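Shown here is one chain on its own, the form predicted alone, set out as structure tokens.
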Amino acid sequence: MKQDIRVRIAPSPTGFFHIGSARTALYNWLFARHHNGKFILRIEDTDATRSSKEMVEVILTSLNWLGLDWDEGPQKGGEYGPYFQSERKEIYREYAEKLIKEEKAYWCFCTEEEIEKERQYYLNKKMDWKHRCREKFTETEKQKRMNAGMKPALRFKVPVEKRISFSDIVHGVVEKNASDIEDFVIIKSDGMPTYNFACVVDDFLMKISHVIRGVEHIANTPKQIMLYEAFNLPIPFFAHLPVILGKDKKKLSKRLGARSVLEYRDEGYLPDALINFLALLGWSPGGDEEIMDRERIIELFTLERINPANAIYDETKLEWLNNHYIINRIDEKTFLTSIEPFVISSGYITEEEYKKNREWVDRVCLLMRPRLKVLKDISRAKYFFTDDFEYDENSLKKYLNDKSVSLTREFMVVLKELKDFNAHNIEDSLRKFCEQKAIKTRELIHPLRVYITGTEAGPGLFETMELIGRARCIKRVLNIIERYEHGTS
């Protein structure tokens, strides 16, 4: 009988939802959609002091913005809830009692100080040490400690004679001697379960078929397998995803990609572009295919094509991909709707002014569109909206000289007399002017662009001039010339 595919993403609401978590969620979602399975969202909020409702909201908002819809979990419900671990304490208690009853777990009455002292003792003697305190205290001593207010932790009794082996879909066979694993805590002294214990109980009860998660969890897997075996439960398949490193081959820093997913949204990355980029951070479809929509990625996605080697985060590639999506993968209406909040947040135009001049603003945005790596780059279009913008000093020095000033001053006379001030007529008049002067068009185009926009780079000069308007173009050029002639540039 074919197995039902059920996978999950189980983030902790203790911090922002970062790019690594997003990729893990994506791979689970792709695997579920490829196999017509279920994608479950579970919130691992057992750390009461660090978890917050605000961070839960960040997780939900991030997944919704990325379009990674979950089939069961918060906001959706499902027959295997609750989907917050903080609401499942009674379930964990029942499973813990099973282990105690079968003498597969025991209460640990050691203090943190005693454990650290013991650890240091073995460390100083350069001896291997794994904490086990199964017979350390008499019942009288245990009672004495409890009377003094101590709350013990529950530890799993590791079957030290075992050798744990499992086949990871990404990394192949992984083996570990149980004797190398300490009697790990499964219920903390505050009554909350540890990650390894809650994870096993929840994955079983939620019928998870494949556990797809970051490679940092591969060390936890032998512990979890021992718990599955202790409960006599079926063991899911495991696939551990490679680490994402920066281009410097080091752990991602804030400067190099370790940002909240919502920061990418707020900078103006398109969710489909980010999904495409994340899909290729460790997985390959085979061949040279790189730009793929969701349906294509779902069609091609398999766990077997995940590379166990560390993935390299390349922001330049992400920007290139996002630019491609801005230009080619969304229609004009979607683009204009998407960029509107970025134009308003730039501060160059109010929402009311935007509505009043929508046609003109839309033309500015469409002209800038091919040059936008992210939607927030529309802020570089300041010179369309106001005369109060900064000039690039190096560009001014490059193109402020007697010849350029003389040529542009003469050309302003031509512009003043131009009948219709549109891109076609501006270009035509400039080319005729340059022909009469026996100069190359770039000798006038480059200084004009700098005088009018403050920079050497930008969209087509003639279209730019049309949108800025005759009066403002001439005013800017003459202001620069005046500054030059008075020695203030």
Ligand code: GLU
The other form holds:
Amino acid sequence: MKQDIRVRIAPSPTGFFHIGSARTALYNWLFARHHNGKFILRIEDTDATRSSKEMVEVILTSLNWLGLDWDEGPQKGGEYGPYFQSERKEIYREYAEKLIKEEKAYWCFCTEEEIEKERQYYLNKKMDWKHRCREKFTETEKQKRMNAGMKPALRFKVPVEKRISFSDIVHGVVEKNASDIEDFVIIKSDGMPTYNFACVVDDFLMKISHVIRGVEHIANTPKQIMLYEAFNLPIPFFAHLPVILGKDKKKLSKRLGARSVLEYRDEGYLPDALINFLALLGWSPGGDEEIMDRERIIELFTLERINPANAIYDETKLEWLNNHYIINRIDEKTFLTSIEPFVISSGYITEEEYKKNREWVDRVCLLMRPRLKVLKDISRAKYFFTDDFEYDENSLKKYLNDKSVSLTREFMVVLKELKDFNAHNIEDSLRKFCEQKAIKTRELIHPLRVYITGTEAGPGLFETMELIGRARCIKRVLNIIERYEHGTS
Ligand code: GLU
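Other form of same protein, the form predicted in complex with the named molecule, not the form predicted alone:
Complete assembly follows, chain above in first position.
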């Protein structure tokens, strides 16, 4: 019988939902969708002090924004809930009892100080040490400690004679001597399960077929396998995803990648572009196909094609992809609705002004569109909205000289006379003017752009001028010339 594919992501709401978590979510989702399986969201919130409702919200919002819909979990429900670990305490208790009954787990009455002292003792002697306090205390001593208010933790009795082995779909065979693993805690003294324990119980009860998660968890897997074996449960398949590093081969910095997914949204990355980018962060379809929509990635995605080598986070590639999606993968209407909040938050125009001048603002946005790496880059269009923008000093130095000043001044007379102030006419008149003067058009275009927009880079000058309007263009040019002649520029 073919196994039902059921995968999950199990984020802890203790920190931001960052790019690594999003990639894990995506790979699980892709795998589920490729196989017509189920994608489950489970919130691992057993650490009450570090978990927060806000962070749960961030997880849900991030997944929703990315379009990674889950089939079971918060907001959705499902047959195998609750999907918050904090609501499953009784279940873990029940499973812990089974292990206690079968003498596969025992209560540990050591204090943290005692454990630390022991660890130091062996460390000083350069001897290997794994915590196992199976026979350490007599029943009387245990009772004494209990009476003194101590709450013991439950530890798993590691079958030290065993060698644990599993075949990771990405990394191949992984082996570990159980004797190298301490008798790890499964229920903490506060009654809450530890990650490894809760994870195994839930992955079993939620019928998870494949555990796909970050490679930082690969060291936990032997512990989890021992637990499956202790319960005599079927063991799922494991696929551990490669680490994501920066271009410098170092851990992702805050600026690059180690950001919350919502920051990408707020900067104006398109979810589809980010999905495309994340898909390639450790996986490739083979060949040189790079730009793929969701359907295509789903179609091509297999765990076997995940590369165990570190994935390199390339910011330039992400920007390039995002620009490509902005230009080619959304229609004009979607583009204009997506950019609206960014125009408003630029502060150059109020919502009201936006509404009043929608057609004009839309034209500005469309003109800027090919140059936007992220939607927030619309902030570079300041000179369309206000005369109060900054001039780039270097550009002024380059293009503010006697010759350019005299040419542009003369050209202003032409512009004043122009019948219709539109891109076509502006261009036409500029070309004629340059021809008459026997100069190259760029000798006029460059200074003109700098005087009118403050910068050498920007969209087509003639369209830009049309949108800024005749009066403002001429005023800006004359202002700059005046500043120059009065020696203030
Ligand atoms: N709560 C763990 C994490 O956020 C889940 C690990 C797993 O997928 O097993 O890293």
